[in-house]
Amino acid sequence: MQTNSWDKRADMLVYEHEPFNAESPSAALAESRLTGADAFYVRNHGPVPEGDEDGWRIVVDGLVRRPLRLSLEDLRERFTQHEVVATLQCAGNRRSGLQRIGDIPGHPWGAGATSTAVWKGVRLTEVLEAAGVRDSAGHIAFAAPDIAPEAEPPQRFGASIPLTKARQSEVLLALTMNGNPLPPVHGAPVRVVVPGYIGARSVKWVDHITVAAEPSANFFQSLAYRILGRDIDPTDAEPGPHGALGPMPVNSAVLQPGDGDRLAAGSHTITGYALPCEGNRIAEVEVSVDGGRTWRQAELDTPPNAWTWCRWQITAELHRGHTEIICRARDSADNEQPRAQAELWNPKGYGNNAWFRTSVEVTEPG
């Protein structure tokens, strides 16, 4: 089931070919904890740059005592390689639910702008240690060569994370994905992986790391990926750190059955995923098959770490008629999903972590 669009499965939900943007099909996400590169979601703002491994260099500068210019060979040989299993999720995941409430521009992402892989590479903190971070530093900014025409003015994609996060052992400059070299559409030859943060902070094709006192002024940090007030026109918003997105909120979704599926009455296994807030664990997922009148606890698997989604399932009797299935999650710090999407509406459609609802039609068996 391959397409010619970056070797992706034919059932990917492709929203745009240039730049390439595609959502993972729920069936693929339900297959296993790890998402194959052929099914991993893609969010790009500019064309995929042409990678030249031999000539690729990552510059580390700014508030450092020893500026660096690292080749891929340097990353492989000067630093210890580490693995982390991590789920990445687009800030616009589940935007389609908010678009049904009010007009929001952008791709109508469902719950499939989420995928999980084994990433291997160099811990960012070890690179920063080699550069000698100065005491006045507070943020680490990343830049890549892909030019995003939607930015004003058009510019390289960039983002930043706090230094405190950058120094955590889970943050990598990744060279491989699921044991293979990074595919071009996923950031080859090297990308940042920031587990627990929105996917936009895991910058692909990274070639510049700047240690700074303040967050990046790049369009995608200071303007694009922010939660704006309900009455603010995104085209008139002023740049700044207020509302900038970082850690993801607790969230969950039903993967199977899919919205609009027709099922025969009887016993069915319902599956899905849940993600905790940064660094926590999923403590509970509750599922209702009667529109929220009654709830049952789902069976949870055991993720390898706090950065990986928790997969869940429950077996329930479905009766003839229109059936609404709802799931909600709580993490180990007692963060819970809010009930109503309407309370979360914002003009860019970010951060929808309300109770997840899907509807199926249940028919007579046979």
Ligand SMILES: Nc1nc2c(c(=O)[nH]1)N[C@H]1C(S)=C(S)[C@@H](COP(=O)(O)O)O[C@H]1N2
Second form
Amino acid sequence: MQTNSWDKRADMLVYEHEPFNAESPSAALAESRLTGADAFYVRNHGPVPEGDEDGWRIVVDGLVRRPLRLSLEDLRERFTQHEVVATLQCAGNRRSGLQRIGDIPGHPWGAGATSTAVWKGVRLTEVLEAAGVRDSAGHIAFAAPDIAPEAEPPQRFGASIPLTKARQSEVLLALTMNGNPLPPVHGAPVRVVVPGYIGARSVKWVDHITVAAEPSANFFQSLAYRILGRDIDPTDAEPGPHGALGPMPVNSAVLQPGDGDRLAAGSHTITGYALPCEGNRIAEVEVSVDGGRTWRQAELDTPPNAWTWCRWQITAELHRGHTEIICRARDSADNEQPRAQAELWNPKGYGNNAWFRTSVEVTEPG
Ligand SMILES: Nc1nc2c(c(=O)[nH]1)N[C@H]1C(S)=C(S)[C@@H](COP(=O)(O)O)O[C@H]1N2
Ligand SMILES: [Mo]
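Right, and the form predicted together with this ligand of this protein, after the form predicted on its own?
Zooming out: every chain and molecule, the one shown earlier first.
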């Protein structure tokens, strides 16, 4: 079968070709603050819609005084363009750790279901203002033309966010990514970018925005992307807002060295990333190279805003033998990562933000 790998680097970890799902290699994430479009992780639930830029329209309706039907040209010309650097992260980032504890369906994402880009487009709040949101509104729903076969019943991909979040200046209808038009696999011609929320709320190929009183009834809002109780079988879970994911918890991971790497004893630079809980800053990343007995503070970079990951590094002396490297972050609101993955296990494998552990084999100095 002919497969399309969407102009991605050869070292992407591809879990599925149709729909295309691929994790960013840690080497690519470690290279720079912004992830190139050729290395940005991809999470798709259905086929990438065929694009027709000229015919594309976005409808804004529901609890509004002036329903809108906007072309790309309208978005470019009637609204001011704003830039936001933002990290997206799939709710399933680090699922593989939870899968080691107990069975969970879904791709075994490591720590590379996250990437960072500079997004440019119009502020959602300005589009909502043009439509005139009614007082009874509470949520903003998005929908896109891709049909997800896994949904019950099969339906368009959708999501919603609270109106209070939709009104924040960081939430965009993005037309470009790292200065270029959005690539097809990342949502061309227009996608939503909801910084600080699980990636699933950043709806790609968005063509419909509905202002409503309640959260969306779409499968991906009311059934999937929820933290369910441990004993609940996701296939018989009742739909509803209970447990629906929005803001992501504080998290961190080691990017280099990689799990299972062999290194010569001596001094090594360890690098990684940390993500604060929505709107905060990373205050501290601690690293242990002795399995958690002693900890040192890593050096942090200065992200341009609260929506961009913090990159960190530390130089440590590694001694011969099997070595576990652990990292843990704390954000400016004192949110901390929990120690154990076991406490975080949930039937869909979302939100793993336990201390990150990676093992390396340290050999005689060369
Ligand atoms: N229309 C549509 N939007 C979507 C999805 C999708 O399958 N269809 N996947 C969501 C999920 S789960 C994530 S994590 C992000 C991933 O964005 P990316 O593929 O650009 O990295 O897109 C979100 N937006
Ligand atoms: Mo996701």
